[in-house]
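First, one chain by itself: the form predicted on its own, in structure tokens.
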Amino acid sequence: MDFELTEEQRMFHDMARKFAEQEILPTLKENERQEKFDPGIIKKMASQGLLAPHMPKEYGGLGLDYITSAIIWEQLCGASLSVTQAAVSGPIQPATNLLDAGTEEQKKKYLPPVCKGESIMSGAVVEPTAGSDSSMIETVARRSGNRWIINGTKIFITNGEIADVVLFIAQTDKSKGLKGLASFIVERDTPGFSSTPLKGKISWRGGSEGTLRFTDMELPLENQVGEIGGALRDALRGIDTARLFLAAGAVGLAQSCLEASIKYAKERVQFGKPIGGHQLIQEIIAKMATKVDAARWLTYRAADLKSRGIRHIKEMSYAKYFSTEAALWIASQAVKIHGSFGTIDDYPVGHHYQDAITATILGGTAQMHQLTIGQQLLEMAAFR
């Protein structure tokens, strides 16, 4: 095993960090106060090759391995996990689904614009009553001649308020349960499609989420993606990539909190010396640093297995579960080290703490990943 970054990886590391410092941080505070996401950041990322590093070159990506992609995501999220997630989510989740399950015609039509930042794509699975349990999906797709009639609602959809294209899951036959689920693709100007922004969040304020509604929306049969019954399987391929992004992003967030805490602990003087000279502060920072490194190498290991096409269900859950939970703990400790200053947005640790909360939920909650790990190790289901 070689733990050193390659020259190419170091180049992308530095490029992504510079982009985060120059393009995300300057407007972050004001955008978060307004709960505003600037979609212009997507084209800027694309122009530097940072938008879709893992996607094949033939569809507008760079064709990079997942370790290099994780390094890029880590550095971008050092500025803001929520902004980065909103910017790159299209290529990461729905585009990956389409790459695996779509026809060649569908891929050629939709993937290049998404990977080049010319079109924004959303993936829509979650509903008011369906989160971790996809069998509860109530959006209905009814076949009528050579058309599908869609009715239903999706919520907490990244970029749902601004997406040009949406890849979503609907139920074609409730009696079949998961085997009745199918994926479809729809463009924003389709009659019967509408969206509203989701505001008032305590977290992810720099990102973009929306609620989607399908009201007697008609789609041609060719807008179905993949086979009926394979929608959840296809979606999990994109979700696997999203989990890697969240793990890497959590590492970037945690590293930023660690760096900010070290800097503050050296500068803040109390009782006649920098607070970093107090044993309890050093203990906390030591734990923070250890967790950051552990999360990073769990994430890189999962990325390596994914790049080599090796089964990695357990390892991806290790990475996503540990990294996001560690990031939340690290961010909370960083706020405490900063004291009251940690609660205002003049310092980075406050917004990182807010984003870390949502990172533990997206891509499967901590409890769902604990179940996955337990089932993989014990080779038995926790429930049926």
Second form
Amino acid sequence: MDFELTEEQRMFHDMARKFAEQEILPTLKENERQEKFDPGIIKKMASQGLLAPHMPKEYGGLGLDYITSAIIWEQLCGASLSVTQAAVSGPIQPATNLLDAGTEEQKKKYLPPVCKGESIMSGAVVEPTAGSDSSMIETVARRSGNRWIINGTKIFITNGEIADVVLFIAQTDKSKGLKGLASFIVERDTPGFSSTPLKGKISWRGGSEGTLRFTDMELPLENQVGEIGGALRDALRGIDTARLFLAAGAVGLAQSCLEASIKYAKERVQFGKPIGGHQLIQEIIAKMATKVDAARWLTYRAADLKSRGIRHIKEMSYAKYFSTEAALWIASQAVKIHGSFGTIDDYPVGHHYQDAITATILGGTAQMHQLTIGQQLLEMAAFR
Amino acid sequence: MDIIVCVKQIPDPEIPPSKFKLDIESKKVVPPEGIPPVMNPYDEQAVELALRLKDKYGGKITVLTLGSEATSSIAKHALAMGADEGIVITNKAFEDSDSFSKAYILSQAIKKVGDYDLVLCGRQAADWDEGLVGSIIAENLGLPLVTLAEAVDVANGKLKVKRVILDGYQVFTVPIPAVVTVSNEVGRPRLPSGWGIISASQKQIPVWSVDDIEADSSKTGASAARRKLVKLFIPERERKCEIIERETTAEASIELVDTLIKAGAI
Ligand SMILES: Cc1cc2nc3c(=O)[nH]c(=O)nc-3n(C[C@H](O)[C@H](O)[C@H](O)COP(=O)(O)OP(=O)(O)OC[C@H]3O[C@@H](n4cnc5c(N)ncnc54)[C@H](O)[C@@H]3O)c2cc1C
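Please supply the corresponding structure for the form predicted in complex with the partner chain (the preceding block corresponds to the form predicted on its own).
Starting with the chain above, the whole complex follows.
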């Protein structure tokens, strides 16, 4: 066991951190104030080789292992988790899903442009009545001759408003429940496809989500991805990578909050000494640092298992659940250490605090991960 | 155009002052724990300038760094940015060399590399800020030298060098090959790319020693140093605040100016 980063990992760490400082931070405040995501960052990440570190080289990725990918995501999210998520979510969730379940033709057509930042891809599972519970999916796919006719609505879809192509799940036969679900791929210019942006967010304001509507949308049969009945399993493969991204991103967010808090606690003088000299502040800093470290190693361990192709359902849930919950606590403490200054967006901690709550929801809520861990340990499902 | 860039590893200049420590006895800077050294920022700009020339004219960039084998990470950083080859020059006999000896060692290494059109160095190293090595290399190799370059281009088979001066710039044409030292006006160096990092970390960095570069070790190391560092210390700074209060602002202003003149501040 070796806890040191390799030379290559250290170089990726430093490069991603500098990239985030140079390309994400300078516009973050203004963009968040306007609830705006600038898709230009996707092209910048692509030309830097940061957009799809985990994807195979033949499809436009770097072919890196998942620990190195997690190190990159951690550093980018140290600047902004929401901006990074909006930028990399195409190559992460829908692209890994397509990589596992798609035909060679589908992969060759869609993956390279997504990994090179030339095309934006969304993955759409969630609906107004189907959040954590995918058996409630109501988007219908009806077979008519050599076409599929799709009707339904998808909500909270990352880049839903700007995606060029969407990989989504629909129900082909309600009586079959989860076994009736199938995945499809649709391009934006398909008649019957429409989208609206999600506005009024109190969190994740640097990100980008939208609502998708499919109205009598016709798709050729070759747009089906994978087999009927396998859609949720296939989607979960992509979601597994998204969970790793969120765990790593939460570590980056938390590390940034810790660094900002240490700096501020050394500078801010109250009651005759820097606030860091007061024992109660030291207790908070100590707890923050311990949680960041614990979250980081849970994340790297899950990443290592994933890279080696070892079953890691429980370990990924530990990482996603613990890291995002720790990040939320750490960000809230960081705001408190900054006092009133922490509540304005001139300091990094305010941005992180807003993002941290959402990180606990997408990619599976804390409860879903607790139930997953419970199911793995007790060999009983308690979902319903 | 084939270019050789000399790069140096220095302690990270971004470290907080509290982490900057000296060993008064040995008259050396103590490397800050847990903070890896970095490439001298001016040298990074020299690499950037070399890459701009390569982008335009093609050719090969060789990076030379003098130090320990650990310095290979600096050479790899340059490779990840887009340089083609990195070489570390190291030997016990080179330790504690002064600028003159360092320039001698680098000149020998440059001779061994052989074919080149341009040698680039940073204008100075951001640790000691002496700015001597580039000029002495030019002298050793008998090559034309332009210091403080902001840009370099090629025109009519010669180098066209834009040199920074106070409130403006000069333009020189110099025959090829030449030595040019690079100033920070070059602008932000590019970041290494993901593909660059992968290929750099797979490369072996050759290590050259005394014999490889046919160096005379009596000309290197502490014993060959032409000058001695007498004392190294962090000066103690005293801060004093004096508040000048007079009847009127005009009187206070005059008093303030007088005080500043007496203190040698203006
Ligand atoms: C920024 C952002 C981006 C997103 N991007 C995408 C995307 O690209 N594609 C996509 O498909 N979706 C996306 N989503 C949606 C996200 O995946 C869902 O919001 C998430 O899965 C939770 O579903 P829900 O909001 O409907 O909550 P619900 O499932 O309705 O849950 C509400 C609450 O009930 C709890 N709960 C539910 N069931 C149980 C149970 N059995 N036991 C105990 N507690 C339970 C939950 O933990 C939660 O606290 C995104 C969401 C956000 C905020």
